[in-house]
Each structure stands twice: as C-alpha cells, then as structure tokens.
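Next up is one chain by itself, shown in structure tokens, the form predicted alone.
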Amino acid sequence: MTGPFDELLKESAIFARRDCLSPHFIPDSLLFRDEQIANIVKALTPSLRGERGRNLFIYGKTGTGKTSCVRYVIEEVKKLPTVRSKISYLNCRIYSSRYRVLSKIMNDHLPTYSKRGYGLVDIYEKLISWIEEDGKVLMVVLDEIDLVKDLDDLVYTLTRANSDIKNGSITIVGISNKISMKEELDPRSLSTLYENELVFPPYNSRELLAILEQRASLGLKDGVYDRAALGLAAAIAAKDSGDARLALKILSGAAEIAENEHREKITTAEVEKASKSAEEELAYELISTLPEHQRLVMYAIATLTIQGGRYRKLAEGTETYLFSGEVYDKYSAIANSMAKQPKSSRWYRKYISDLEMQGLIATYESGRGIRGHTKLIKLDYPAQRVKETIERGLFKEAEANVQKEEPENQETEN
C-alpha cells in the first residue's frame, strides 16, 4: 500500500544537496572575492593580535557577497590556535535595538549571566569587566546594521566603551546595503567611529555564471541541467542588479519546477518560469526588512495606489502615479497615527531615492502642465501585496514589543 508521504520522501531525481543552492550556504571557496576577503583580514588583523584596531564598515548591494565573506573570515579565525579576540555575529533583522545587541553579546560569551531582568547599565558594566579581566578584544559583527532602531545609541555605546576599557577593546564590523548609512548617524556618534570602509561591487554575468556552475556541481545531480539554463539565470540576475542571491533563487526555483513536473533536465524554460517569482520573493523580503520609516513611506505609497491617487484622478490614466507631496502627507499621517515623529521632507526625499535605487518604486518628473513641475511616484509591485507584507511586519513588531517589555524599559542610562 502506498503511503501519503512516499512520493515526497523518495530520493530526488534533480537535487543532490538542496542546501548548496541556498544563498546562506558558504562554499569552501568564494569566487571573485579574494581581494575583498584579503581586505577584511587586513582590517581585522590588529584586533586578531589583541591590539586596539579600527572599526570596519562594509557596503554593497544585496547579493554581492558581503555577509558570506565576513562569515568565511570568522570561520577561518576560529581555526587559529592562539587568538585573543572574541567574536559575536548578530543579524540586526533580529537583534534590532541596542539592548538586544548587548544582551546577545553577553549570551554568546557569558550565558550564565545573560538572564532576564538585567538592565542596560548592568550588562554594560559586566561586559567591560569581562573584557578587562584578560585584555580581550571583542569584535562585534553587525549584519544589516542600518536596521537597528536606536543605531546612534548603539554605535555611541560600543565606541565610547573603549574609553572605559583600561585593558582590551571593542571593534565594530558593520555590514550594510546602504552606502549612505553613516549619514543617518548624528555627529556625536560619527566622531567616535574611526573606521575603515570597504565597498563590494555587484557581480557581472560571467561571474554569476561561474558561481551558479560551482553551486550546481554541489547541489544538483550530474546531467540534470543545461549550461544554457545557468547562463540565462546569470544574465537575468546580472541585468537586474548583479545579485547572486537572485541568481541562486532562480536556479533553485527552476530545479523545483523540474522536479515537480517530473522533467529530466533544467532548461531555459524552467529558468524563465522561475525568474519572476524569484524576483518578487526577494522584493517582498526586502520590503519586510526595510528600516522603519522607509517601510512607512512604502505603506503610504501602497495605500494611496490602492485608493487611486490625485494624479490618476486628474490625468484619467490607467496606471497609478502619485504626487510626491501627497505621499509625504500620507506618510506623516500614518507616522502620527502610530505615535511616531515623521521625518523631515529632506529625509523623506532621501528615502524615496533609496527605495528607487532598490527597485521598489520608480519616479518621474511630471514636466509642465500638472501643478507645474513635480515628482511622480509609481509602485513597481502589486500594492495590496506590499500593504499586507508591511502590515504583517508591523503587527509582529507590536506583539514582540508587548512581550518583551521587561528589560527594554531599563534601557535608559542613569
């Protein structure tokens, strides 16, 4: 008798190791990133020797290998027999406040101390004394650092700690998709940074093809894919943004389609079918993790798009374009309704520029005729799906804040 799981549990005809096609999988060698890895090692060498080094900030678009290279270096550091440095790696999508970052660091290195009820000052003082007891150098790796809500406070606390530490130090490694991230820090935080900077370029189609060939050789069975299929996946990702994550998602999606449809090979047909859903999946993932006020701007754009917008009503067009001014007014109203202070129009313009750079919206100059000369905004993804994606994130954050009120309320310093 055939069971309900027999078909699902039988050996795959397409996949050898599915995890090798994941963007989170780190192969033994990272192609086309030797120079970047060498620069990371060079920047961190003083800290690895136990000296007080400079902080390191790494920038680049999504899918350019920033996180993979840093995690690769971390794993290599762990193999060294005599290193005085201690490392904490934090994904700031999860550890999104100063208190959570410091609590995670304590949990990494002093788990018996890391328990409920300790306030920020207690954790800070314990961290200082732990570093000083034998002159440790603590390297704090903050992935997607721009997602920390109170980033100014976190940067100031970690950098100023070096003034309190008499024996040892703290080094920050910040990773961000936004090269303009530091512009959001206030002058007191910037003045304490003393950092190196490293920018990762996007991959080109030739490099993406080599990366896909490497992963396909590990993750797929022999003879189940055409090189032309890999080339198309690489070309689509290179044209879009040079994003290796997108290329891998397209390949993985094409493999899933081939398996589900009982194909013998992954061809360009499966790649074409997989590419649209892969691009949308990454876009909604990006939207859900935007910094708070950028999400609120996106929420305003999605809401107005659903409602129609004033430009559409004036121009009687079929597509919904929005006046920049009405988006700002809607964003301000939404922020106020959530008891949040809207950012200035200068910051709003920067958010619009960032959202366009990430491919989530498009902007146009209206030219003459309608309200003189103004910027028009168009959402590049279905408005209802964008609205629902942001709402889910906001509801989750509200629930998390209610459940985690205890130590967070003690964050203010005496």
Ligand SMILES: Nc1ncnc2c1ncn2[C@@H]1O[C@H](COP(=O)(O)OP(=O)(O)OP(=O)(O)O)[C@@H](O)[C@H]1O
Second form
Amino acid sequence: MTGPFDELLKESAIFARRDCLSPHFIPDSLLFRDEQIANIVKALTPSLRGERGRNLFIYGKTGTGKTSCVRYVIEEVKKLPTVRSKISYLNCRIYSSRYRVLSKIMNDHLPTYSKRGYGLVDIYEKLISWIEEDGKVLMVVLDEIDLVKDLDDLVYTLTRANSDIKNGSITIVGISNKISMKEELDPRSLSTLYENELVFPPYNSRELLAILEQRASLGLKDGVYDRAALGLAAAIAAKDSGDARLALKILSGAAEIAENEHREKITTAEVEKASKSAEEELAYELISTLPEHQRLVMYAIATLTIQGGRYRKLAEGTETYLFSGEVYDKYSAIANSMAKQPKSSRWYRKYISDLEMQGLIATYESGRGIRGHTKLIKLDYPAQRVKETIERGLFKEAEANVQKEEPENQETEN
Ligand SMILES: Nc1ncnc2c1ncn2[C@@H]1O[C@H](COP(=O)(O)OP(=O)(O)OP(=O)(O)O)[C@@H](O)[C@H]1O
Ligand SMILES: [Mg+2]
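Next up, can you give the form predicted in complex with the ligand of this protein, since the form predicted alone came first?
Complete assembly follows, chain above in first position.
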C-alpha cells in the first residue's frame, strides 16, 4: 500500500544534504574572503584584548558574503577562552528600532532582567551598570543596519553610553548593502560608524563557480551535476550582480526541477529554467522589504503599468513606459489616500534612482519630441505580481500594527 508521504519521504536521487544549499548555511571555509575575514578579526582584536576597539562598517552588495563572514568570525571568537568580551549579533530586519536593539542586547546577556515592559531609560542604565560591573567589552553587530528606523538615535545612544561607561566599552559593527546609507545619516553618526570601513566586492563568475562547486559537493549526490551546469549558474549570477545567494538559489532551484521531473542529472536546461524564477523571486523579496515610500513608488509604477500610462497612448504598440511625472502624481495620490504625507519630488527622484540601481526598474531619457525632455520609467518585472506582492506586505503590516503590543510609548528620551 502506498501512503500520502511515500513520495516525499523517499530518498532523494539528487540531494545529499538539502540544507547545504540553503542561504543560511555557512560552510567551514568561506572562499575568496581571507582578506575580509582578516580585516574583521583585526578590527575586533582590541575588543578581544579588553580595550575599546574602533567601530567597523561593512559595506557590500547583496550576496557578497558579509553576513556569512561576520558570523564565521563570531563563531571563532566564541571558541576563545576570553571572558570579558561579549557579542550580540542582531539582524535589524527584526530589531528595527533603538528600543528593540537595546532590549535584545539585554535579552542576550541578562535574560532574567529583560522581561517586557522596561522603558528605554531603565534598559540604558541597566546596560551601563552591567558593563561596568567588571569592565566588559561589548561588541554589537548590527546586520542590515540601514533598516533601523531611528538609527541616528541608536548610534547616539550607544556613543553616549561609551562616554558614560567608566570601566568597559561598546564597539559597533554595522553591516549594510545600501549604498545611499551615507547620505541619509547624520554626520555625527556617520563619523562614529565609519571609524573603519571594509568593502566586500561582488564575486566574478570564476569565484561563483568555485562557491557553487563547494556547495554542490556537500549538498548534491555524486554525478548528478556537471561543470557546465554550475558554470552557467555562476555566469548568470555574475552577469546580474555577483551575488552568491542568487547563484545558490539558481543551483538549488535547478536541483529541485531535476528532482521533480525525475531527471538523472542537473543540466544547463534546468539551470536556465531555475534562473528565471530565482531572479523574479529575489526581486519580489526585495520589493517587499523596500522602505515605505519606495514601496509606494513601486506600487504607483505597477498600477500605472497595468492601467497603461499616457506614453502608451501616445506611442501605440510600444512596451509600457511611464512618464516620471505621472508616476509622481500617482504616488502622491496613493500616499494621500493612505493618510501619509508624500515626499517631495527631490526625494522621489532619489527613490527612482535607488530603484533603478536595484534593478527593479529601468529609466530612459525620452529624447526630444515628446513634451520636450523627460524621463521614462519601465518596470522590469510583471506588474501584476509586483502589485500583489506589495499589497500582501501592506496587509501584513496593517495586521501587525493591530496586534502590536510593544511599548513604543516607552521609548522615552534619555
Ligand atoms: N565566500 C563564500 N564562500 C562560500 N559561500 C559563500 C561565500 N560568500 C557567500 N556565500 C554564500 O552565499 C550566500 C549569501 O551570503 P551572505 O548572506 O553572507 O551575503 P550578504 O553579503 O550578507 O548579503 P545581504 O547584503 O543580502 O545580506 C550564503 O548562503 C553564503 O553561504
Ligand atoms: Mg547579509
């Protein structure tokens, strides 16, 4: 008799260890990152010796190995027999405000203290007295730091703590893939965070191929893939962005297809198929985590693309290009309808260039002829899916706001 789980529980013909292909998996050795790892270690060494270290800021595009390298170093540090240095690693996608960051730090080190309900001032004072107890050196790693809503306040508070602490110190390691971070920060936060800066370059296709080979040998069965297939996945990811996460996603997608279609091997055909959906999936992930107003601009673009902008009406039969001006009007209308103040057109132009840099849209100069000289915008992904992705996000947020029990009102100034 066959049961409903038989197919699922059957040993895979393709995968040896599926988890090795997941983006959360950190291999024992991170290829091509010796220099970056050595620099992270160097920046953290004073802290490990019990001295105040310099803050470190790590920048690199998505999938360049920032999180993996830092987590790798943290694991190594944890193996050391030092007592005085403490580390908190936080992903600011989750800990996205000063209050949440400070609560999480306390929760990491003093779980009995940090039951809900303390105000910011209490937490701050407790943190300082805990550090001063025996001159601790605390390292706070803030991954995806650009997602902290009140980052200037957070940096100010941590800096202020450092000067209040008589015995011990706090070192900040910030990580971000957002290039415009520098422009948005207060100059004081900037000079605090960027005491040391470390850049992670994108990977080229040769490097991506080696990374894929390393993972394939761990995650896939022998003989189920060939170099040409991995090479194609590496080349696609290198051309697009030099993003190791994308390369891995394509490979695991191709493996999944081979498995489902009962193929013996992963070939370039499966890779091609997988690359289409992997790129789209990453784009939707990116869209759903865009800052609020950029997301509303994307929403305006998707809606207008579906409705057909004024340009299409002018130039019948062309792909859907939108006038920058009509997108701005639509965005403003959407923001207003949600009782949010639309940002100025100067900000809007910055959002457009951010969205273009992230590969979500393309822009063109219209050339002369159509109303003088204007910018045209084209969405690079299917409009309906983009629209639905954003709607789902907005819906979830509305729900979360209703359920939220965090004492935001306790975020009193200190
Ligand atoms: N040098 C490397 N060797 C092996 N695997 C790597 C390497 N760099 C990245 N990877 C793999 O690529 C994936 C993405 O890496 P990681 O999460 O560190 O990127 P990131 O720079 O933090 O990206 P983001 O800015 O999007 O957070 C992970 O699965 C990681 O294991
Ligand atoms: Mg990361």
